[in-house]
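Shown here is one chain on its own, the form predicted alone, set out as structure tokens.
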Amino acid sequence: MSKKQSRSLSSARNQLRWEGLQRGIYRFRNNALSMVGLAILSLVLVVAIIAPFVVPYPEDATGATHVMERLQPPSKAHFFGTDKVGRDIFSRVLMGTGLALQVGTTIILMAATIGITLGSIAGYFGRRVDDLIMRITDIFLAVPALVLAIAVTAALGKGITNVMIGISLVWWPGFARLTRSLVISLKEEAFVEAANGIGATHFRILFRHILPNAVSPIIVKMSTDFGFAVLTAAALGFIGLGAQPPTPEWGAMINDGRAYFPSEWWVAVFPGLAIFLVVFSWNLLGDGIRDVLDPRSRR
């Protein structure tokens, strides 16, 4: 196959693909759960953004105390109520989203660039790089990802970057196998041995033909995963290897409450209620991109 009836065959593939994804697109805005996902997540990126601004209580996400005001209902001074310490629960609840937001993101971004680094090259080369490296993701895959995450983290020590390495270290496995099953379906197909045909290199033919070709399931595991990895994050915050005092992070927060709950129940349920919104909005959401990116999954 000669260089211009490759090029028009990537052309014609990317005219499909752009008319796939408006025809998801118009099925995403009618889709009435989807929206209500990201309608919730545009005003907790809005919050993220503005809480340093707006919160009326900014030394409280910065280590201030307040022991006369400590455990106070929610009221018109404080709508969340205060802690142990008479700390405002509303401003820490609002300055901890921009936290959640970047652990999150970073843990995503980790776990994906090294679960398809790593899938690529398996599903690309096969043979006994591919039977190295699923040994590898099998061993990962055999023990629970949230235990691994602790023993990971407890190794690496307490803080809040130590959580977004150990969880990102734990969840690059179901992006490498998928990654691996995408490359393997895709090398085969015509526009590869068309790479292959006109002297393409293997890193060219992987990243400029193969990995594009993929990415649309990639995204909708990204979108899926967000907010299990903020709750798994909230998890290990909440068992004390998260962020340190006095960081506004929601699953410590949680378990500053716990030992008041349910007298004092808005410590807890506040920061709760906030883990809550961020994770079924990216699961809405996450719903919605893939009836974008892959219609064949929808019900």
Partner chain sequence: MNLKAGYFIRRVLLLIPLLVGLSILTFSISRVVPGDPVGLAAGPQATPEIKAALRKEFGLDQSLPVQYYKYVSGLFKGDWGQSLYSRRDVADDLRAFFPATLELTLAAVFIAAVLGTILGVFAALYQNRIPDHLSRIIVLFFVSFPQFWLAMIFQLIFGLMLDWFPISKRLDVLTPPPERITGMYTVDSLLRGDLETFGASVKHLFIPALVLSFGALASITRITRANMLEALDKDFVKMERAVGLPEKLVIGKYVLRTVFIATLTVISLEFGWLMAGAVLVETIFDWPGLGLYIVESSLRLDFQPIMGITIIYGIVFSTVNIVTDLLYGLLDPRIRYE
The other form holds:
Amino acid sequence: MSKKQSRSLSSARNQLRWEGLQRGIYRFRNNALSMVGLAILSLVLVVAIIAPFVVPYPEDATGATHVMERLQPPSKAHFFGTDKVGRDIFSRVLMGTGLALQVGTTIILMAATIGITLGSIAGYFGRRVDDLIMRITDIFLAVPALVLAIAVTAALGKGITNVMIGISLVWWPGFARLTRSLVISLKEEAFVEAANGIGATHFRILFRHILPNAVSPIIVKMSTDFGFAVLTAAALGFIGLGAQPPTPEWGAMINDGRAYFPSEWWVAVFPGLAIFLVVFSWNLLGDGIRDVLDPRSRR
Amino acid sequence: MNLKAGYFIRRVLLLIPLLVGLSILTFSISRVVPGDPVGLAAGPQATPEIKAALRKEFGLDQSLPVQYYKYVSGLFKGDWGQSLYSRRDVADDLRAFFPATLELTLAAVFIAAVLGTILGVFAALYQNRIPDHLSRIIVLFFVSFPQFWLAMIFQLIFGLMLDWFPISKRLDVLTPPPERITGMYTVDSLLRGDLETFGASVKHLFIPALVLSFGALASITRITRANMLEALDKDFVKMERAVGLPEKLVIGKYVLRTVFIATLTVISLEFGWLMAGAVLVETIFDWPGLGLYIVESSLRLDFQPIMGITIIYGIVFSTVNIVTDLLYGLLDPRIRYE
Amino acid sequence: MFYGFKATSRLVLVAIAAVIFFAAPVHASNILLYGGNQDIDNIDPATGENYSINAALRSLYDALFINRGARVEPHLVQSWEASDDSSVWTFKLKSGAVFHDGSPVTADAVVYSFNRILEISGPPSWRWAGIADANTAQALDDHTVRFTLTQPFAPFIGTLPQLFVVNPAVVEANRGDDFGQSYLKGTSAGSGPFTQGRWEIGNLYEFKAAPDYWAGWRNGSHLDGFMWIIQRDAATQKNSLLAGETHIADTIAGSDRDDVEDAAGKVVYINDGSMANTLKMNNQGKYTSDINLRKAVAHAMNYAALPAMQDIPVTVLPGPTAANFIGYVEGLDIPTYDIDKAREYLSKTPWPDGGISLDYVYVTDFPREEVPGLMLLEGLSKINITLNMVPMLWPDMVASCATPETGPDLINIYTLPGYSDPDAHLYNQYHSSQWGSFNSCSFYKNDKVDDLLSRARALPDLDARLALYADAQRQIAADQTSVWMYTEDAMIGMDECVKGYEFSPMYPITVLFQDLYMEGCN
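Could the form predicted together with its partner chain be given as well, to go with the form predicted alone?
Then the entire complex follows, led off by the chain already shown.
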């Protein structure tokens, strides 16, 4: 096989991949639940972007307080009621949307980056490197992510950045394991190509030939993990390790509301529903993406 | 058989480097803490002399490797260190709190397995029809709530409004817990033949366990469905059906067994998730377990308990994985171990 | 076979369901059920000290004196005398006091207990640090003990309710290599009105009335025992109290007060507390060393809104000392909420137009400290100063107060005087020798104040001392070392059937269990 042939083989596979994707999109569009998820999520995204311009009391998310309006029940003036210092919960929940999405995205991207890097190194080079990386991965996987995240974040100190770092640091092993197994199964194939190719570096083989074919399962994992990442971040906020006030962080807002629950139920209920909406829509969407990219999981 | 035994011995031996690694990890985390841990133990009015005395007492004046060595050798002797805040032995605390978490988690796994299997089987039997979609929506729905939030809502509905279940704790305060055997009240009360206490503890356990179980419902349902579809597709099942054996019998006798074995792995994986979820559920229901303990310790930066809890989680998690493998082998003789 | 099994299992299920739904809680008549906000971590008098631990220690042990209401009453002590310079104190003990094992409480036991606290030097020892050493306590005979302090200390009696007497024989038998700490942290060795019952860590603690308690009971009737049930949530506490599952709830949220008061047979007691909240400004800090900036900050706080904003009833502080506490000075010049004045003071600083940012440090997840921060944030934003909310875990806060360099610009600190004397809260907050503890996180240093506070603690005459404390406080207020916020009113919810409750500013959150009794509780 010459270099040319190898390239054409590779492009044939790209062609296949493309057709697969088209089939997938077709299946996805026929999946009503995923479409619902996508619709809700688009709405959430829009809200995240326009919130600062449309909410009735944007200053309530950045430091205003109103003595005379503490703990008002939902009304026309305050759709979701007010909290312990008289802030409009509707405004705060909407203003918090962007933060929640940002936190989820950052965690998944950071965790995936670390995990994919370590996983592909382990899978590609094998032997001692593999052993070492996988033993470290095992250690992280031996403790539930939330427990370790609590410990790491507590040690780093409270704050939303530390929450993101803490969760990412315990989230990568899943990606590492997945990537490793994918790389191992694709490696043999790639080595044949590489052996025939001229001057292909390890780097090139890995990024040009192996990883592109491992993308689907990784995307599936990223999309299904997103909801859990948002929930975990909210959990840390709830415990009291999250964003610093007056940042409208949903987990912390639920925690605030706990002292007033159930007599002033609105303080805790609405941020909880907001979290649910984001996670639920992602889970619907993730379920659809899984069907598309990993058809064996559903027939 | 020998091969099998060898495999498990190797698995168990591999636990050792794992736990050493884990202890190094948690120890490093605990020493990253910027604050002065002694401030915690010394109390509000501490003078520098009091603090110095304490630093010495807790061995914090020694070098890190020495501290680590002492900590690890202590672990083997059952001395898991002392909480800086409460001065209690971490080992004693773990002994008190661990069974509570284990009981909650086991109950949740049980509920999730039952509900998940039922939903999964239904989904598969009515593939791509209404029950299938419905089961999918239900599980995605419940797994999407923040558990601590759902716990509050359930506590409100079933505890306060309907008054069907107690709102918190493992037993009413005036009911003395059964004499300790395992530390799990439901198990101990049964072993002691005390049905009344058993009933009371189940009643306390139910709502927290139900809330917790939702965390594992989605994946158990999904895998049961997939395995079920696969099993239904097997030649021998098709054959049985073709021969005209009653549908119920085919499903009940041949399919469910296979499906359950296949699902076992997922259930055990979920065990870890649920044990972590217990952290949040426990704080709502005042359930005196590891979760409540780690949250309180974290907020105080009391790292001796945090280290102990992580190591316990590590041991349990790894053990569950090994036991699952073992069970899997026993239930499905075709499995071979490398 | 198959159906048989099914039928049996159905029967079992029904039986289980029946057991579950008919297992009703039983109420014992004379056991008080107490919802406590905090765990009782440790019951060693030498290492444990906080409100819940102290409540347990008061119940299990006896001390030389006891805080009852606002008074300090002799307890193990029959009579006493002090030298003119307040440095030698001699106490005659009551005869007839016995430990739970029947052995007498002797002067030797007092000496042993005192020295044990000093030697272990745990949290309770701060009271005697610097005024006592291993030679201080001497037993003159079986029932006479003398304390020769290393320097005169007038408020000595006020510290003695914390000197809980342990049974030396029991401690020695379980001494181990840590002076009995491992043993005593979970097991009592005292002579107090109660003994330990069920002891479920992290869950509940049962105390049983000691049979034939040597000191007798204050009221004709007394409890057969009480249970300290840990209920961390104010909402849980309220619900349990209203449902009749507890008799006392020690933490009631302000927003729940009406619910409890309106409920039949429940009552909420509200008293002026002595738990004081202060925003310490770092007097050595980059910005806050400037007195005009400190005054500007103090004028940007909306004090009048505090009672409405806080979730507990509060009384705004009229200066360093609350109006209900000994040593209060009338007519101090204390700032009010006045943005114009704040701006005026700011114009005298090197940052006349603001544009600076200050850190406000407070305990993570503690709304009562977060809310004042949010209020100050709003006030300061009006004079173009940014307040940066920095929630910290408590140990980190304590650590940040170690040196003026690490001390935050502003930090929210609660203080509770350890005894009923101005010395108890002025010395540790404003004497420069106390730098390093979080009480003195304002890093205030004024030689005149140092001198006044040192002299005052050595004088025997109360009026003369109060005059010195008044002078000191005038100076402290003029220097605006801190922003004095409020004292928390103590709020405790009870079933009306609980009798004998008397509020004490020394333990505002809880009760003196030995004085309580129940009448007509179900």
